[in-house]
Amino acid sequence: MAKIGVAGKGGTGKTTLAALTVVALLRNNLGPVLAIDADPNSNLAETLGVSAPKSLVEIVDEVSKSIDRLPAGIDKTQYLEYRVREAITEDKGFDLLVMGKTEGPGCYCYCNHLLREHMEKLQDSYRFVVMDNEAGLEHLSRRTTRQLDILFITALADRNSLLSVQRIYEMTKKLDLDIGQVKLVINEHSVLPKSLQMSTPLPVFFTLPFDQEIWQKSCAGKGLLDLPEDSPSYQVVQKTLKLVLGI
């Protein structure tokens, strides 16, 4: 089993890269794949073109409100585990688990704990786990992103975006998250100016080119599962995964 994470500021192509990674794994017959949307601003289901399942946050909220009406002979922990497994959507060769968005901070901490706990229980059932992380540093400090084989950090070729890359990279080192490889991905730019490249400790691993087909699908609210094989972005992601995973 291998775990791939994608992190970065919002708007840098993070979710698109996560979706393209799932698509490339499926097309290379490397399933089963577990896709995890750990971003409160959940868009991975839409980007893949599937219906979003009930989120962990919604499940915790529902169970908390019905704690006095649980089925006989089952405690809260067992019932939550049952509900989480029930919420995993099985669709077109992969499963999807969604973190969701909470109205307050208390529930989210527990949901992060729940996500870590169930990832450890579920991951051995899959050949690959692909996690679309929260934009920013919160997911790192909560340690939902740990024990990854690869962490892709997405950025645009501008100073603020690359400073975010530096903060994310430094956080992975500070927290000792046991991440095998950390790779920088630049979105929509073919050349990164040398002056900007100096602001990040990571060299550019690959560039995700502007892709007309992906842009059109995004505008139309369509997913990427049927993206043409000759899509420039898909081709880059597929070649990259073959390189880093040896597939």
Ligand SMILES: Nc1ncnc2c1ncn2[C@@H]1O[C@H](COP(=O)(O)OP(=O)(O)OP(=O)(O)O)[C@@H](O)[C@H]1O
Given for the second form:
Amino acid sequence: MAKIGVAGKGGTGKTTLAALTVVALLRNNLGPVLAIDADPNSNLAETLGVSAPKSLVEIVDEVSKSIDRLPAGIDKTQYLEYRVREAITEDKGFDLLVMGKTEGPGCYCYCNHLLREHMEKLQDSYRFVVMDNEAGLEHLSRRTTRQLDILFITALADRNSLLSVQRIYEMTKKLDLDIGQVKLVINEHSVLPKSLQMSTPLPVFFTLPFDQEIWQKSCAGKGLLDLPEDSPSYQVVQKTLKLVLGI
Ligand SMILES: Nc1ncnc2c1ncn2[C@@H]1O[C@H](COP(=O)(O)OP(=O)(O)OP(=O)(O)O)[C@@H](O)[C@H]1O
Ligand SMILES: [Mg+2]
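Form predicted in complex with the named molecule structure, per the form predicted alone context:
Everything in the complex follows now, all chains and molecules, and the chain you saw is the first one.
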């Protein structure tokens, strides 16, 4: 199993890049793919164009409330596993796990316990895991897993965005996460000038061009699964993944 994560300041194209990555993996027959939406303001489902499943936090909450009424012969852990697998199954060639919003530290603790125990096992049944993160990365150490093969950090070509890249990059080291490669992706979707006027904390790995089709689909509330093959952003992601993954 290889795990690809996306992080970056708000609105820099994290979810778009995560969705394009899922699409590219599926079109290259690199499934099964597990897409994880780890952003509490989740919209990976919408960006992919599927309905959002019940979140992990909701499932954990329901299971913890029904512990006394579990089907005979099934323990809490098995039941949770069953409920999670039931919720994440999509019919479009990938599964989608939405982490959801936690209600407080108590829930985090309970989620932590169950997640640490089962997330690794769950992820192991996929060839690729693609994780759309919230801007900060603290949750990686708190919740699911500390390991990523590649972390793409998305940014626009502005100073604040690049300062965020620096912070996220430093955080990957401070939290002692096990990340194979950290790569900077500049997204040109804003009206900002195309060429970078500043030095970047990391070399620019690739640039996501402005993509009319993505923008139109987003405005129309449509997903990216049927994005045309010649979409400029899709082309860049597809070529980059081929390069990075050696496929
Ligand atoms: N290369 C692109 N071309 C056209 N539109 C884009 C491109 N990248 C992103 N967008 C659009 O910009 C908006 C923000 O992108 P996206 O939701 O992927 O950012 P995000 O970093 O996930 O945001 P958030 O921090 O809110 O989760 C979306 O409407 C998306 O469709
Ligand atoms: Mg997002």
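Numbering follows the first chain given and starts at 1. In this text, rigid core is short for the largest set of C-alphas that superpose within 1.5 Å between two forms. On a predicted model such as this, the values are computed, not experimentally measured, just so you know.
With a threshold of 2 Å on the C-alpha, tell me if V60 counts as moved between the two forms once the core is superposed.
For V60, whose C-alpha is compared between the two forms after core superposition, the shift is 2 Å or more.
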